[in-house]
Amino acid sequence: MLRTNTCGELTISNETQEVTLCGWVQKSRDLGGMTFVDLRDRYGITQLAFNLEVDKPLCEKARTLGREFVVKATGFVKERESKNKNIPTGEIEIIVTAVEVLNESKTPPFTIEDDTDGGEELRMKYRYLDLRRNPLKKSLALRHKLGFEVRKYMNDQEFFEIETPYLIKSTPEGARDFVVPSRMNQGEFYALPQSPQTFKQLLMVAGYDRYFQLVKCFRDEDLRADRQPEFTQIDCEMCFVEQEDILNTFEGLMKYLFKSLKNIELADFPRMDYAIAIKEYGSDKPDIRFGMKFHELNDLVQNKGFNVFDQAELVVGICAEGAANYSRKQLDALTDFVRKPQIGANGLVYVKCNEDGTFKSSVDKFYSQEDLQEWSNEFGAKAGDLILVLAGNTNKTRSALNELRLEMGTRLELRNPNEFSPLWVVDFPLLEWDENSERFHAMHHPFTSPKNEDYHLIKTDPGKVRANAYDMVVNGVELGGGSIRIHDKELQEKMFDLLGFTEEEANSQFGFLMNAFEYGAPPHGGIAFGLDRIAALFGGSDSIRDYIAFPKNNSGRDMMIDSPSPISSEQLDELQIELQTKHV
């Protein structure tokens, strides 16, 4: 080893100790007599100390040593006159007897600093420079402990880590596949998999009952700040087991994880109907931490002159606490919120709960005093309190209420990011209609077995069925969804043919696991964790970026080696690819 000792490691129980280190210059300070040099690496910083009496020459060539310069230094360790308690090492600093500079560097493009001034362009694009500082350590420092910890969990109760392939076969259901085409089969294309469902299921046929991996996945879909074409999955199967079995033992993973990494003790989730979960939040993935359920006006507020409730199909509303003093600017910007194309809504109707036992709401005109006192009372709404309401369409107006929702429970500042109000969200609908193919598509995906007590509605009004499945979610985000799988050939045949497969499609597309039905499938399901969100959650952010070494940015590039990019005419020949060329 070029070093004896870490930048971090050193304290004052090493005085007089001859020590080498090596690292990077995060910065130097002349004081004409003294120089001193920030010495950093992974572990910390060591503060380096030349003397200009002592040794000139040793000085003069600290002096040269520029920002990022990677440096090897040799001395004896010394107590600091001037101390500094932010750090570990501060009660100590080198004397430096050696110095040799192993390798030079340009001025960084943005301040290796905590704070920096680079913009996230510019650090993604030199994301090796932006990885050495401090909150992207701690944040791969935390990912790594995660992933130590899962392992450690799982293994603890038998589970194998079991890898399986990359380059599989393209399948229809679900987001885009990224294709890799395939030089030894001309004209055929692997898909990377968006998840290793298939084989997972294959793995429990084949007895192996509690799997395990933490895999890469590919998603071919627009991007947001918790998603990335490729990304980590706690993968996980169990067989001879129900619904409950399975919440029991990963709820048990989580509270594992939360004591481990952050040392909080979790009370037992409670269970949500996905039903309810629409009903009540507008979101499949509610967030707990406060309340403002949502409340149905219809039968109290339509036929009474006010043509937009009047023709809506859903009036609902929230009730925020102590909110009545918001002022006229402050209700404009959250009208102007809802109106956002991404949250859709056309309109805010609000009531001011008054301390006088009054009421002002935007709608005065419409209802009395009486009417707006209804109105409250369905709220339980006190003085002080203030009422928003949305209406439209059921689907849209509950999903923009949900974003309103979240807003102001932000802006009320009940949304504590140290605290953690786990949920499961249970009972999802198998399937969903969608009205451009006019055809059922998996909520989840084709392998989810319905409810039992459901099963007679799947001729008749399949709609209505209730799915095997699961989601964990926790402050709002879903961090796992999962289901007990079907494994009877003649179901899943049924399950494919309510999705409009035909008998050839599905035989090409899942035939090789309708064949392994029929040698002995035991009953099984799973469930998959997203262990960057994981990551994010546990750090305390919205994005999952900085838990992955080298992201994407919001169009799926890579700005540091600049991907996707074209390849060669021999390769597209090799490939018997040829590119359609567009003209303008």
Contents of the next structure:
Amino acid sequence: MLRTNTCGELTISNETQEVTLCGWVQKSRDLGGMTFVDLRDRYGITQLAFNLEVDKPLCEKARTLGREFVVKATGFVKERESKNKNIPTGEIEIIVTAVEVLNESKTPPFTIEDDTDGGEELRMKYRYLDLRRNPLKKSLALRHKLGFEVRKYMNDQEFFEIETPYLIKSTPEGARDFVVPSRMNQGEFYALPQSPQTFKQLLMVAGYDRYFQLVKCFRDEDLRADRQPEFTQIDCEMCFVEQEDILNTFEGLMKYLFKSLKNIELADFPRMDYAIAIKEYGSDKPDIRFGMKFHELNDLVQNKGFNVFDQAELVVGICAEGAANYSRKQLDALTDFVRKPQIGANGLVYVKCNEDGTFKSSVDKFYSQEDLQEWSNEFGAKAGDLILVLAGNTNKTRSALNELRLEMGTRLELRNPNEFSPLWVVDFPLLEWDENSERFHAMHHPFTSPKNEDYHLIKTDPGKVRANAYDMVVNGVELGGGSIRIHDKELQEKMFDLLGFTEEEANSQFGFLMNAFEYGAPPHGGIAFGLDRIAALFGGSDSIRDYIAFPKNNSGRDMMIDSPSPISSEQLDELQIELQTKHV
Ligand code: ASP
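What does the same protein look like in the form predicted together with aspartic acid, given that the last one was the form predicted alone?
First the chain shown before, then all remaining chains and molecules of the complex.
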């Protein structure tokens, strides 16, 4: 080893020891006769001290050390005169007797400090420098611990970690596939897995009983703060189980992770039907850290002459506690918020429940004080509360009110990042109507089984059939989801038929799975969690990027290696791919 110790471990108990440290120069200071250099490595920072009077050449050498130089220093541990209580090594310094520059560094394009001056793009371009900063080191340490604890729990529960291939053919899971051309099979393509779904099911057919994998998945979709084109799942599957068994096993995993990483004991997770989640929160991933549930008002408010409400399929509102003192400006800001194109409401109706028991609303022209009293009763509103109401098409209005509820939750500081409210959302619909293609799509994926008791509706009212499908949601973030699978060939064929696959299409894409179902496929089910999302949640951040060592930007680019990028014409020729823009 080039060093005897790290820069994070020496304390007063090491006084007088001779040590050698290696690391990067965080900063240096010349104070008359003394030069101090902060030396940093993954473990921490230790102060190196050089005395001009004791060793002039050495001190002069120290003065040439620039930021981020890689240095090896030998010396003796000594108690410091002015101590730094903020760092574990702050009581000591090293009186250096020899220093060697292992490598020089250009001046970094941004400061390597907790609060850096570098913009996002610049930091992504020099990610290896950004990764030297403490906040990122902490994120990656958290992620490491998370993966480690997941493996520990799963191993204790008899799960085998088994790798599945990355070069596969597409599994339809809703997103677009990334494809990879095959040189040896010209004109043919692999797809990168959106998830190992069919492989993990085949492992159940093979009798492996309990499988898991920390696995990269690839989806070519539009990116947001919580989405990356490649991300990591904790992918799991079990044999001979019912929904209840999966929920218990993985509630156990999450409780274990909260305990081991955050020292938080979670109570049993509540369960919520999908239909209730949609009706009361307008979302299949409700943030239940706070109430503010939806109340539907059609019966109360229609036929009183207010056209907007009369014409609406749904009139629905929330009650924001203690917000009746909102100013004109604040109410206008809320109206602007719901009118944003991403939210899509036409307008916002408010009712202030005044302290004196009267009401002030934006629709006073149409509704008497008695009418507004009835609204207020419906919400159980108190003096000082603010009722906010949206109206229009049912689905759009629910999703707009969901956004408004979350916004109010944020404004009223009801979304404390240190509080965690998990739940299971269960009984998802099997199918979802797609307006564009005018046909049903699988809401989860085509391998999810319908509930036995709803199966009779499959021909007559397929939209009503519920699935054995579930999501785990924490603080409004979907951390994972899964289902009990179809393991019967005929039912799987029917499912593909329902989804509009011809028999040939189903066979060419999924013949391998349906064939396998003919060789003793056991009942099975599973779930997958987003590892990056769990890490971000535990770290108290909305962005998964900080928990991925080398993430891509919002256009799916890796700014550091500059990818994607064109390939050479030789490579294209070898793959027999002709680009329209090739010769431009
Ligand atoms: N493969 C599914 C997904 O990635 C999870 C599952 O059904 O286990 O969402």
